[in-house]
Amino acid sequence: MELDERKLKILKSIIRNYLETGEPVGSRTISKDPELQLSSATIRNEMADLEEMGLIMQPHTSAGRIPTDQGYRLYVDQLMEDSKRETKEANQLLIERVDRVELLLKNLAKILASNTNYATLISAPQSRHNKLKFIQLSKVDERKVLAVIMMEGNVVRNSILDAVDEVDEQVMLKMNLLLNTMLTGLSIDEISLGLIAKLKEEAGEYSHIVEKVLNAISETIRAEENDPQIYTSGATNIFKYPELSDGEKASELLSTFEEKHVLNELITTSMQQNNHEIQIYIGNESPVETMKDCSVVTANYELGDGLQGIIGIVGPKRMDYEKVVSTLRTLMQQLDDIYNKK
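That sequence in the form predicted alone, only its own chain, can you share it?
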C-alpha cells in the first residue's frame, strides 16, 4: 500500500504514541508532534482517510485512533527497510562463548527477556542435520557400555547399551576407533545403509554394539523432533500490558509457553522461511492460535557449521519494533562474531 509522505508520518506518529501509552491517540496529540507542524483539522482529515484505508480504527465513539494489524504491518515493513542500514545504537547484550549449547541458549533467553521486557523463546539446534563430532564408548561393567555421543556445537547425548557378550578394554578401543573413523563428520541423514553394513562387517562379533550405537543416535534425534527442546523466559512479562493481561488471554499465553509442542508450530514455520532475515508476525499472521492478539518477531540463529535454530520474541502488537529488531540484529552479529569467525 502506497501512502503519501504526510499520511505516512501521521500513521507513524499514531503508532509511536500508542506504543508508548497504550491509549487511543487523538488529533490534538498528533498536532503536538514537532515533525508534522499540521493543524488539528488537517490531521483529522488525514486520520479519516487512514481509517478508511483500514490502517487505523476507532475502538470507541469519541475516542482517538489505534493502529490495525494492517497499519502495524505497513509500519513494520517501513521499519525493516530503514533498519537494514547500520544501527547507530549498539545494544550491549554481553554474550560470552560457552562450550555447552544448552547453557548458551538458556542465558540468551533470559538476557532477551530482560532487555526487551517481552516473552522470549529459543529452540535448540536441529540435530538431524547436525554432524557427529565424536563417539566415546566406555565399559560400565562386563555387559554394559556407556555411549557418549557429541555433535557439533558440543551437543552431548548419553546412552547405556547392553552387550550380548563380555566386553574388554581392547574391544572398546577397537570400537571407538572404528566408529570415529567412519562416522565423524557425518549427519544422521548421511549414514547410509551401505556404510552401516560396512561398519557391522568390520565390527565382526560386536556388530550388535554398532547397531545399538546407531539406534541410540537415531532415537535421540527422533525424540527431539517429537518433543523439541525450547528454552523460554519472561512469560510473565505479558502481565505488564493491559491488552494481554486479561485473565483468559494471559492464562492461554502462559499455557502456550509451558506446552512446548505448541511453540513448535512457530519454530517450524520460521525455519521453513529458510533465510536469515527477521520475520514479524502481527496478530492473525501468527501460526500459533493463542498468539493472535500478539506480535511475534523471530530470527534464525547459527552457531557455526550449520547449527541453526530460532529465536522468538512475543509481546503486544504495540511492541517497540525498532528496539526488538535492533536487539535481534545485534544478537545475531555477536553470535556470528563469536562462533562463525575463523
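The model shown is predicted, which means the values in this text are computed figures rather than measured ones. In this text, rigid core is short for the largest set of C-alphas that superpose within 1.5 Å between two forms. Positions refer to the first chain, counted from 1. What changes on going to the form predicted together with another copy of the chain:
- The rigid-core alignment places the CA of Lys139 2 Å or more apart between the two forms.
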Second form
Number of protein chains: 2
Amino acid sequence: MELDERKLKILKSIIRNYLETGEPVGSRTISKDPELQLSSATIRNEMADLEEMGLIMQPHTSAGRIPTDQGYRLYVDQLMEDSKRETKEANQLLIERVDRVELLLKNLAKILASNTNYATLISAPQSRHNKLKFIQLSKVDERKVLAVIMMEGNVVRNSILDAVDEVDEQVMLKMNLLLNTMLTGLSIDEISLGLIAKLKEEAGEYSHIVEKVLNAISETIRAEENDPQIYTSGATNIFKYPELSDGEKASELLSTFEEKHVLNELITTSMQQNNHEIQIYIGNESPVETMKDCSVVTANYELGDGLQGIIGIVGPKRMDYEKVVSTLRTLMQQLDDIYNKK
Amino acid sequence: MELDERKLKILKSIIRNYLETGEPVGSRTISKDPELQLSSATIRNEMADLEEMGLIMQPHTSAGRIPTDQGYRLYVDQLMEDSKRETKEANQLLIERVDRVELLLKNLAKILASNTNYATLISAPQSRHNKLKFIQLSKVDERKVLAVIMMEGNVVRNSILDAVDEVDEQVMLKMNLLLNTMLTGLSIDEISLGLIAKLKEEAGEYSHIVEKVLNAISETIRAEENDPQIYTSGATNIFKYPELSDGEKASELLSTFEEKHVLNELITTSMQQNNHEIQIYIGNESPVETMKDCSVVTANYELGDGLQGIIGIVGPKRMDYEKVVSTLRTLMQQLDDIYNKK
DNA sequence: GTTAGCACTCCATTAAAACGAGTGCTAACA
DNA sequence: TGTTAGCACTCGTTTTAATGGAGTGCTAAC
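Now show me the form predicted together with another copy of the chain; what you just gave was the form predicted alone.
Now the full complex is given, and it begins with the chain already shown.
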C-alpha cells in the first residue's frame, strides 16, 4: 500500500488532534479539518488503510483512532514542523553565565520543567575527560586532611583523607606545590602509572600521602561516574496526564525519578549518539523500562572546555513534540552562544 | 461521661485493629477480642459513648468505626505500648561513624524509608550556631578566588568569589593566615561588627577582599538557612497506602517532597521543641498543610559539637506508631552512643 | 449491667437498560 | 474510479434498578 500525500495529511491531522485532546479521534472530526475537504466516509476508508499500515489503531471497535508508536515515529521524523510559537517562553529562560555549573543545571531543570509541564532531568557533566584545575590540601585536625579538587567548569569536589601519622603544616605546603605542578591541566585519564611513580619519588618519605590523594581523586571521579549527579525537576508534572497518573504507573515512574540511578542508562545511551542532534525516544524505544508509556526528548549540551551532559524531557507519548524540541533547540543555542563563542 | 478502663480497652482494640487493616471496625470484630469478653451489643453501647466523646466516628451510618484525630492523639499519648518487636531491623541500621555528615544523613534517610515503608526526611544540621573550623582561599584564575569554608561536623562549603583586581599569591597566603587566626573557632553569630572592623584594619589595603570573604561566608550560611539541605527518601512509599495514593492527594504530597522548601516549617516547628522527646503530629496538627491526611513522627538528633537537626517519618494517620517510635528511639540511642559519648 | 433479637440504614456489587460515538459496508453518484 | 450518503452494527460508558450484607440502634428480656 502506498503512503500518498493525502494519507500523510490525514495522519498528521489525526496525531495533531490527539496530541491536543488525548482522546481517540474519529472520522467526523477529521472531515472538519479545513485542509481536507473530504467526507467522513472517505476519511474512514483512508483510516482503515493507515491502520493496516500500523500507524494508527483503535482502542476498541467503536472508538476513534489513536497513533501507534510507529505513527508517532513517522510524525516526529517527517511530519513535524518547526515551531514558531511564541518563543517568549524560551527567551525567558534568560541564562546568565553562572560560575557553578551545578547551580546552573539545577536551575535549568526547574525552568524547563515549569515551562514545558513535563518532567526534566539533566546529567551533570562527566568528569572523566575533564581537566584538573588545581588541588588543595588543608589540615582539618591531627589526623585528617581535606583535599579540595577543582576541575574545569569550576566543579569542586571535597574529600576528607585519613593520614597515617600526624600531618605537618610544612609537608602540606610542599605536597600542595608538588601535586599542582605535576597534575594541573591533566585529565583523569592522563594521569599515568609512570607519572604516579615519578610523583611518589619526588614526594620521598611522604609518598604514602601522595598515594592517598591520588586514590581520593580517582575515587571521587569514579564514584561520580557510577553514580553521576543527575538533577531532576517537575517529576510530579506527570499527574497532569491521566494516562500516566494512575496508581501503578505513576508510582513506578516517580520511583525512577526518586532513585535516579535508573536514569543512567538513558543518559549513557543518549550520550553515545555522536552528533548533537536532538533525539526522541518513543515508548519502548527508551532505554529505561519504566518509561515505556512515555516519550523522552534528549539533547546533548556542551558548556565549553568539553563539559558535556544531556538534558532530557520526559512526558506522555502525546507530548507536544514541537514545543519541546523547539524549546530545547533554543536552549542549546543560548548555551552555545554563552559558553562556546564567549 | 467517664472514660473508664473498659472504654479505653475497647478504644485501644478498635485502633489497633484499624491500624492493621485500614478498614472501619465493627462491634462484632471487637467482641471477639480475647481481652474483652463482651457481646457485640455491649460493645455497640460503649462505641456509641466513644463516638459521643469524639474519639471515633463512622464514615457512614452502617459502617464500623474509625479513629478520629482526637482518638489517635489519645492513643499515642496514653495507650501505646513500647514496642519490643524484633529490633533486628533497627540493629541492622548499623551505623558507622562517617566523616561526612551529609553522607551519613543521606544513608540514614534511605535506610529509614526502606525499614519503615514510610517517607522519610532529614534536615541537615543548622550551621548558625556551628563553629568555623577553617577557611581556605585559593586562586582559581586571574579574577576568581575559591573560598572553602569548613565547619564543625566537617561540613564543607565552597564559594567562588570575584576579585576586583588581579589576585596575588602572596596576598592570598596572608589572607588565609589572617582569616584563620581571627575567625577559627567562632560561630557565625559570634562574628561581630567590631571583629569585622578589626579584621579589615589588619588587612589594610586588601580589606575589600576580606569584605568579600565575609560576605561569602554569611551568604553561604544564610542561603543554607533559607533553603536548608533536606534529605528525603521513600516519598513514593505513599503509594502503598490507598488513602494517600489517589490522584490529587498523592500529587500534592509528592510535590511537597520534591520542592522540599515547604518542609521547612515542619523542621523549624519541630526544632523549637526544647526537649529531645519524640514528637507526633496527627493530621492537621502538622505545620505542613499538605500533610493533613498524614501523621508525622519527628525526633531531634544531635551528632555532638552542637550539630543538630530533625528526622521525620511521614505516613498515613494509621501508621504503625509503635514501630516508628521505637525505630527512631533506637536510632537516637545509637547516634548518641557513637557521637556523644565517643 | 448485659445480651439476644430485630428492624433499619446505607454502601457495594451486580445486572439490565439506554445512550451514543464511531465504524464498516453497500449502493448510488459524478 | 474515487467519493459520498445511508444504515446496521459494535462496544464502551453512563444510568437505573435490584440485591446482598455489614453494621447499627433500639427494645425487651435475663
